[in-house]
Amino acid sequence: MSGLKIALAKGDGIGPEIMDATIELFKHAGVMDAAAGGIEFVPVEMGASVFAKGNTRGMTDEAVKITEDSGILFKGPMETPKGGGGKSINVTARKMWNAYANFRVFKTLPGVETVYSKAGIHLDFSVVRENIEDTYGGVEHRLSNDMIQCKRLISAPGCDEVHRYAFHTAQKLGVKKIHCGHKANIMKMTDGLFLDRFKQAAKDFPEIETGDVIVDALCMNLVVKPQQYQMIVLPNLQGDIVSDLCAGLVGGLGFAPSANIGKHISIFEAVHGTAPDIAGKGVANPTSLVLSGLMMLRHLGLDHHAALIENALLATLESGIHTGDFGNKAKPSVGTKEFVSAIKDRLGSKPTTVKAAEVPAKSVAKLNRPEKPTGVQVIRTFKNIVTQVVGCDIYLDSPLSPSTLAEEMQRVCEDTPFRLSIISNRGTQVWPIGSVYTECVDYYRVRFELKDGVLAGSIGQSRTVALMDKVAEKFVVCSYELLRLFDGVRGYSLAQGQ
């Protein structure tokens, strides 16, 4: 009987040694017993060695095929190349395989001392982070001598996927309350959408209490009283920052497991770095990778093995056995292999100072996947929306003053259906009103809206493009955005001070 195949990428730096130790632990616990419905790890080439061969994707074609065939990738930490054009393989993998939700659990662990454990505060909460969109699209442009832009992209379907995952996971784990972290007080449309879709998803889970919190206040609350949270769902960048902050609350990234969940393919990984300074010395802490592996086992239905290993790990930590990066410094530290050997010796044991994981009956590894798509899917939330063109924003590279620029723009639009309504700089209105204390750079947003008497929807996009063409005869146009109403609601933001 063949086991369920799982793609295995050992990683760079300390990756191979902590992965080898983790796999040895899993083997000893019966995870790889094919006759009992276990799993089989299939090594794949990813990371620094692939980048070194000139492959800017960082993974071989065979590695991609094996991962897509198996539906699961278990990976160690991987190095992002410096220069050469190669991007982070971690981000590439998540986005390429649409692993849209990052799930990380933060628990107080015995033997891992923190300010909270010293105070007798036991932490047990999770963060769900949107994993595809936001600034992680990496869409950036140099717009003028002095201005560079990074686009922040938030979609309704992307929000819906991560929120529904959060609620379903909370339901499965018995989480009673979910908070949505956001910055909708400032980014009213992008974070506003994220928050609105959270509230929409919540309607289908009335048994789960919800709350929302502005992300800066959330960070303060997490430091002051982290035990008030059970699960937090956030957009990508904010979620990245907050989840690392949370790792610090329980001892650091070496104790924070991570799962990247997708509809078809999921990735389980340690989120700490490759630690090249200690690579090959056999002293690295494998705890984060072991915990990530336990998340993978539970994802595959191997709850018995996951609970068995978790209890052995907790009992090991409880006994004071530790690697050099944590624990009682008065007690000698052990190496990676010795640490895992101690866990193996305690398989079947349970911790006594913290709650033990319940060990269910054995089960067979399984992975329920939707049918492979025949082509790239377009996912949508809002349909049959009536849109009407009401103007455009034209972005210019110009050293002129706002008043001089306004005179030029008013002449340009004189014989068009549009009027110049505002000019802003770095998001702040500088014309028709503004302050002499507002400093400007060489990049302006010039907004044209329909003149009085011209009805919304009476003209199409071609007229705004024609206007942009007239502007481009005299100025460098960096970019252009169409202004529209969506079912009568403005689909664009106001400037600061407008």
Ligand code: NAI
Contents of the next structure:
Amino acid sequence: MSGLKIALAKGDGIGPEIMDATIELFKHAGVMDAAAGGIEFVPVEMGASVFAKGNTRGMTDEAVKITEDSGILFKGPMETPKGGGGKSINVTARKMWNAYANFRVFKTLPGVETVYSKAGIHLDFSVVRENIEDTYGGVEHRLSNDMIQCKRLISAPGCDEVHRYAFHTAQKLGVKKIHCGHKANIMKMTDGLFLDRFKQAAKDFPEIETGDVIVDALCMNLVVKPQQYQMIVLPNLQGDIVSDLCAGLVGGLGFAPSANIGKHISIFEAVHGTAPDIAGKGVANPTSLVLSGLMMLRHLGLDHHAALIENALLATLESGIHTGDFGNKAKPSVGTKEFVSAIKDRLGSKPTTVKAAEVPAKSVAKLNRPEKPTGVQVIRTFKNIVTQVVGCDIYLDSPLSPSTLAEEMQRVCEDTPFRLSIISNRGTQVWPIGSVYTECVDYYRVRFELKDGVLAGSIGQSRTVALMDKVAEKFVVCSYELLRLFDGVRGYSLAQGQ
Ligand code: NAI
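Write the structure block of the form predicted in complex with the named molecule for the protein whose form predicted on its own appears above.
So here's everything in the complex, that chain up top.
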């Protein structure tokens, strides 16, 4: 007996319809057969009904506890309330439970026509997307009348977790090559770190070939020749966009399963939303949720059941049975329940036009979880680095011209260890050298560096704060960044044109 409990949130809109159908299918396939070490689904309350009670997290305390105790959440799509304080449950859940890797598989399915299937090109690849950091931190500020900022945060431990997950998964699935998608040619430090940590992680997996590709070229390659990729690992925002592009290559979001993997808690869900336009009509396509459920079963070691259901699903699609959103329009479509009945009828069958999944011997559900942390953990990659202060960037809300601003700033730093080195606007140098063609807006970066003869590290941070204080006597200081060397290496970017 396994007795493994899985938190189950049906979701909103079409969520309950497709979830009920999926659970019915799983039950029929023996997934919940307690005597054979199956799993038990424990319903939890999340989504619109919880938001409606004024709970801005969208999940009850009990739902949080059950999910944390279980380590797995199987969820249907959930509505994000428009306006008010309610946040996206999907984003909250991933971040709160540190589900750091989003894993999506894109496979050509029989009966799902795409330009590639028509051309006889079979696709089978995956995307691993970093799921927590990047601009998804949602750290945004209005800095001046005309300027808004969103902070892009990329950490070394965050990169390490997602890259290690990608390599381990590739090893398990027999993937021979992983590409790292990035924009390190422009964002040399953030994307540069992501790429660098990828190369570092690769050293522990010499049997897996690696490559890297700039994300814009990646998008073109994916459209022109997607079969050249086996697995792609990407930072959060780029991964979000690229993975929807990939879903389009295999027939749309209705066929794209998704797993949000964390060390302690993982979330399995369909990629699509609540489809309010068809909710309650019994016509929704459950394929994406079924496929996400299969990822979950494999995560729990129920490979036998997963393969059995996958083959039955493929055989059903192959037979031309389809819901209204896909398939041969000349053939009448079926509803959600009929579609799942057709899969149930085919349990034990195998597809003939595509490769069937190998059905291994039955196994007992198990979940290997590390010990529950006793407190919040601080994870670190680099330790014992020597840092030295060499200046600061001060960000100002100002409508002045660069030359007038420069005169003011030079006066401010006269009796300090700092000299004004550059002024930039929207990242482009506008002083001491600039172009009349560079248009400025009302927000400047003013960079102060150590005067000649003042040694790096000879002054502490407090002198830069004192300088900022002086600037703030006359200007609106929006923010400040310390300029430091890390083991002698510059820890800040240069302005365009510098
Ligand atoms: P959507 O994915 O719900 O719908 C887009 C279109 O695809 C609609 O025409 C819909 O009928 C169709 N569609 C989606 N899933 C389908 C299925 N299984 N079978 C047949 N047709 C399907 O996207 P939309 O309209 O932008 O979002 C609606 C709501 O869903 C919003 O409140 C949004 O916040 C939420 N949402 C939730 C997600 C989640 O819980 N993971 C993901 C995306 C959106």
